[in-house]
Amino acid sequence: MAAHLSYGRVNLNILREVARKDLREFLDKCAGSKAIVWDEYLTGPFGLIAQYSLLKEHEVEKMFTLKSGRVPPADVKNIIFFVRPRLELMDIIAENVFSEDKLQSSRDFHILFVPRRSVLCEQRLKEQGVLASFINIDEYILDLIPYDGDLLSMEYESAFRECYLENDQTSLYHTAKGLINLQALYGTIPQIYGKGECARHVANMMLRMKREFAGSQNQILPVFDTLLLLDRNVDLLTPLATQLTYEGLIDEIYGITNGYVKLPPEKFAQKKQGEASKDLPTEPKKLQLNSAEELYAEIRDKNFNAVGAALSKKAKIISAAFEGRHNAKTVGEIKQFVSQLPHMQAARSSLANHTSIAELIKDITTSEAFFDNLTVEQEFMTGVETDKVNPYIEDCIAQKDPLIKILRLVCMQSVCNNGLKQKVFDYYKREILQTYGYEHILTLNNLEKASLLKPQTSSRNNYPTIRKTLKLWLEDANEQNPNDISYVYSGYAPLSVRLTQVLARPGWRSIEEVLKMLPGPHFEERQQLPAGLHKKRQQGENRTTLVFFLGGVTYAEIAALRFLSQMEDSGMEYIIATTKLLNGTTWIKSLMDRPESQIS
């Protein structure tokens, strides 16, 4: 059991446990031995919901990553592939089972495709040939996987660019059919609020997928009140500005992959007086970051200058409780004290793991190029000179700087100023084809037609009155002890979490004209609950709302969530489901047009 899946309004867990039982019965239908083949993007969301303890349980003995040519040797009986319904995939497949039939190997074959079945690739199969050596071929639905106790996201990594980009509603098709799953187990949402066009299709198809089943409707007391859908694309700006959380800046700087990040292994390398430095370890330290670890809990959400005081706080707890054991006399005492024990070493490693990550994040935090960097991004953010173009972002391509770097800016100079005077615009897509490569061309397309980079078209800029209207800027943030939002980017308040503050209260009515200005509609619908099902609130307690992030949300607009459901006086709590976890650097490279392996 996932303890931290568990510890809020809403039991997570229970949709760990439907796709954990989904999993073994699909296992149980291949009788005998077992390999599975990965598609190699999948074993990261698996670890989420599956140890391979269970896999063992169910005889799964080998695993390997799919790749051309044969499967590795294994003496199994059954070969399983997981794989995305992705034809480039399938070609890969079939040579996999070719190989495997030159042997006159007796293997029985298997494929799960995640998360749905695809008629395309069945018909690929075909056409290669292979499609009848399968003899189990069934989907594997994982749509909205369980990260923390308030947390879910489908990992569809490319949700954004399918949306804004191909004109693909796949993932918008997943979320609606996540969603609809979701309130099989938890209830009818009686009310649901959207702003922009994706939103406006997920509603859409989920009241009509829940129309098409409206005989099979569970009797289950709703666990939720509201469920808020919101475009990625109604609030640009904050994924680009570098998020100012501790857990914000782990993701910046190391990249969190599936609840894990790797880190620089000299850090945390325990070194004996005398010892030769040349046995450090190599292999990046991989550390799992969640709730379930009891200071990552307390500190991820804190504004990076606030954890050194929080650390040291802990440390003193930490030497004062194993100082207890000087006063330990009597046999009990003792006993008590050997009892607390595990947990005690438990609390210090985890705190010399933070205070070595800390330390990694201020070498970085307290250099001149973070500092410059940050000073642009906040003059962009408040309106100072977004309208010419900026001597940082002209040195910075001078000297080469990484381009994701530049393009972060240059699109948050875009996002703030409505688009950039033409002159502007062919000056920074100049310097930045002649600097970089004019390969780059189609990436500064696809973050025009995203509407992330693009010339003015009206001279009319709305950003100002939106950022007065919301106050997504407050001068003196407090970073310490903080009363408002705005301290996740120290200053700033994410423009999506404003949306939502302000729907809990006063409504939504107070700022229609500030939704005007934003893209897509805004809209609200009701679901009629089964007869006889109607929520009564006792006194006092909060209303639950699922946020939904359709196109990605980053750790800061998380934290502020999560500032949002601690407050005294706020009276709702909310669960945050996104189609991705995301920066700004993911983020673009998702919108860039180059192999992966170019980006610099």
Contents of the next structure:
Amino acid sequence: MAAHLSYGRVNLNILREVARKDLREFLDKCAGSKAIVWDEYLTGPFGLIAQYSLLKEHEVEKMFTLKSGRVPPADVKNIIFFVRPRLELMDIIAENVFSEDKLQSSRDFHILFVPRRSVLCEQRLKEQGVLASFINIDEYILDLIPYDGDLLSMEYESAFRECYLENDQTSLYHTAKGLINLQALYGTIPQIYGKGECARHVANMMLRMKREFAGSQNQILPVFDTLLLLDRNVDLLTPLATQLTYEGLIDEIYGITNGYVKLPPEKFAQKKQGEASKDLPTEPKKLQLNSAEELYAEIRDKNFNAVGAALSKKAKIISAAFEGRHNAKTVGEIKQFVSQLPHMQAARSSLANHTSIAELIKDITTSEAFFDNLTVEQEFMTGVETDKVNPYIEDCIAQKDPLIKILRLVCMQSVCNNGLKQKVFDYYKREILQTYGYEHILTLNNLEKASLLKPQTSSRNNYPTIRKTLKLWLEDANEQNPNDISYVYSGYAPLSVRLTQVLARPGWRSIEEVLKMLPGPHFEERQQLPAGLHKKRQQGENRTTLVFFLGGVTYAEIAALRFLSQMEDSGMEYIIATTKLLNGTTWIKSLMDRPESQIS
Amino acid sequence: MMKSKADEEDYWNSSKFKAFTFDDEDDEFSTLKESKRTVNSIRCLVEEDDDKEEVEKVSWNGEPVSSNSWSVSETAASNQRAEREPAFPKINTVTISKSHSGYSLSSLFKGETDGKVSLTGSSVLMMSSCCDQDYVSDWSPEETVHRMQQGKVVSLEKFRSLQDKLLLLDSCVAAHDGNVITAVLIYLKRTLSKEVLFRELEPRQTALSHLIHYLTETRDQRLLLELLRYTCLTCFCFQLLQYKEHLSIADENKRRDFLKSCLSLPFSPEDSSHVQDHYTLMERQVIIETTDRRAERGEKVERALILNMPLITTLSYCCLYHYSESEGTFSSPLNIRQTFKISEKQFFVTALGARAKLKAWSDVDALFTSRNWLGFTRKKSPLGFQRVVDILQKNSAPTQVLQDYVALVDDAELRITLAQKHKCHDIVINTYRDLKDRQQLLGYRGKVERGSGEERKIDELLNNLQIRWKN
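Now show the form predicted together with its partner chain, given that the preceding structure was the form predicted alone.
Below, the chain from earlier opens the complete complex, with every other chain and molecule after it.
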């Protein structure tokens, strides 16, 4: 069911099983038949943990989405609300409960808060006078959700915003708890490195939590050798750039949510002879994307320009395999061929899907607009004229291109110039407010607070130094057969991943100067292991590092880390964890104050 | 397989209401039986591992999180169905919160308006519980916070002095757990006077942010504004929080008046001018909208609404319907340009788009005309002529209009490309002639209509012996 989680270096399926066990325990606490009322947002993350079969095993007979009015009739003993701790949801729940009482029914109510209970919410329920109606009020700690064989996500969308705009570090507390949980399953991680304010906080909390339970020693042989905590604000540049890997582009263009993508259906229509085009599907095509699909695992981290070749190679292999039937002469041979058929069929449909997706993406990447945008991005990243008003951005504003596109570019220019000249800054600000509405003053202010868009304070721009020292830009990156991580952005090597790479070899001491230019402290901590748990490493055995991106990570960064894991001489394998998978658009959106009002 | 599939459908869709499905990764192959077996086998596995996992859990959490915890759940748990109020409980709300515990919002506010700081009685127990065996009165602030994080029973009552309370606040802020910070803030808000609370929060930015968030969420506008007024003396960004309120006002007149009230807030100089502009714009939109609605009654075509639209959209509207008005009126494009200091380029693009939409080509032409001091007219544009052609073409300008502007594109290559795209044959031909490119001209002959004027013109050129062709 989730085999792809256990193929990696670290068996992340264990984590999933624990989450499933907790879920079963809660369900069993509410004895008898039940219906679940879902906060719709949670269904995605839960889908990564459990399928409905598990729920049905535990007498869940109906499922509804949470909405005002009353809970639809269902002949069950228990009604369980699965909700995030949000006040507006509490009001809906209260309404549900009130309407229920009127019917004189005898159903029991329960609430399961995900990921945690909240004082505020329970207070609101009490205020509404329904708190006493609940038999169980519980929490389901869903901190780190296994996403793929080497990837964990908290699916905590607002983490960056909360930490940097709202001064609310609750997400860090969850992170620390999640990591302590992880250590309970996979052993104490002996070495912790970090860069950034938030990283420092998380490490401190982890060490304190561990001290508080000094009594019970963790007797599990450590699976991870190193934990690296990285603040997103150490590298604000990377998410702003357009990702150029296959998976990255799918996310940029169509958006991947909880491992699923919705695509325009036209390209996926089954073409049958003699059928008119009237039956074209109108529902978007929904596909799950993860390493369980062999072909996808192979191509997702490639630069998009190398995907076409990979697909045609695959096509040749598959058609050769189908041709194999002509060579099957004996009964045994035929039998063997037939036994491989289902696998071959699956491979063929997978190939068909990805060929269609690649075609869709190619239409966009070959467009003039995409090319122009990319050119400007690359100019900024290489430091060309970042101190002037950019005519392309100006034109885009005049054409009323989507606001987020403008903000991504302007922020990128600001980050690459260590802040914009006051005149340039004021000019952009005025143009944006006049064209998109004055209320976006709030959004601009948020971006300023997050240091994404700011006026220059010192005359010194240290971005060029950082770029040169860390080799963030490589001319003629090899997209087909990459030899450096910069292939994921066709030239730009993500700063965050470069930091990770340097940490492994030759170590951060070699880049002290640059580390000082980046925000927040950098540090190293060691956690004592009980005697006997020190790993005896085989010659040539790789070490394992867990890289935790606080505030989000992009698919291109993940691709770069996977590339490092696969490099023969790197000697390091990476497991990636994050608060949320993001791209420039979703990231900027999470920082906006009225994202819904972006007028096109 | 088919049957179980049908079963599943039934299971998920049997309700008339919107149900949904998890997307099973393997719905092609899994049958219910199989998944049942898998789940069962997993259960065995898990049970074997149970002991180990239990130990692990305790090691970081002290005790299972779900065991009885905040007082609220205890009330709920003890309150079995038999005890539940059978009647419509709305009427009881107030009494319940009053008698049971003191931390419902309504009662908190009563305390506040009286201006009294009460420390007495059971009413102020935060998260207290009925099982006193667990209650030890001398927890340190750190221990208290820690216990709260674990969902254990805690009394905040013993933190009486201001100093103790602040120690408690600081240690929960250090724990970064927003849930606990909120709980402590509710207690402080309940037991400290506003003045003291505000004063102490000012240097504690994290706690301050949490309180602002809390007041926003609970819609305690009065206290929030007081807090903002108090703290805004030191920090600019809180003015924006108040400004943000305008977004939730639907009525345009109220919204405008609210914006006006924002003008007096001490914004930073740049923000202040933007808020001023916002108000001015809104004021004008209301006036224009009212006048135009009245005037429009005779008209057939309904105009788009401009209320709450951005400035440039408003300008575009005025370029459509109020283009030739004198500079004195509110709706005159020139007046708007002046008032809001719209850049030349923006104004130009907007006016061009609007006039082209109305096919007012003479207005379009006039936009480009500038006279130099000798009195000659020539076409000038703050925008590349390529973009101009683009905008005109999007508004389906006829070829004879387009070619005037294509001809003004400086770069010969670009000019030819554009001219070919828009079928401005004359320009293509003339440019090839100027480039003395006989081959290209010859090639282009095949693209124009047989026997047309263009073909004749090309032939004339090709036969012209005066031209020194480069190829």
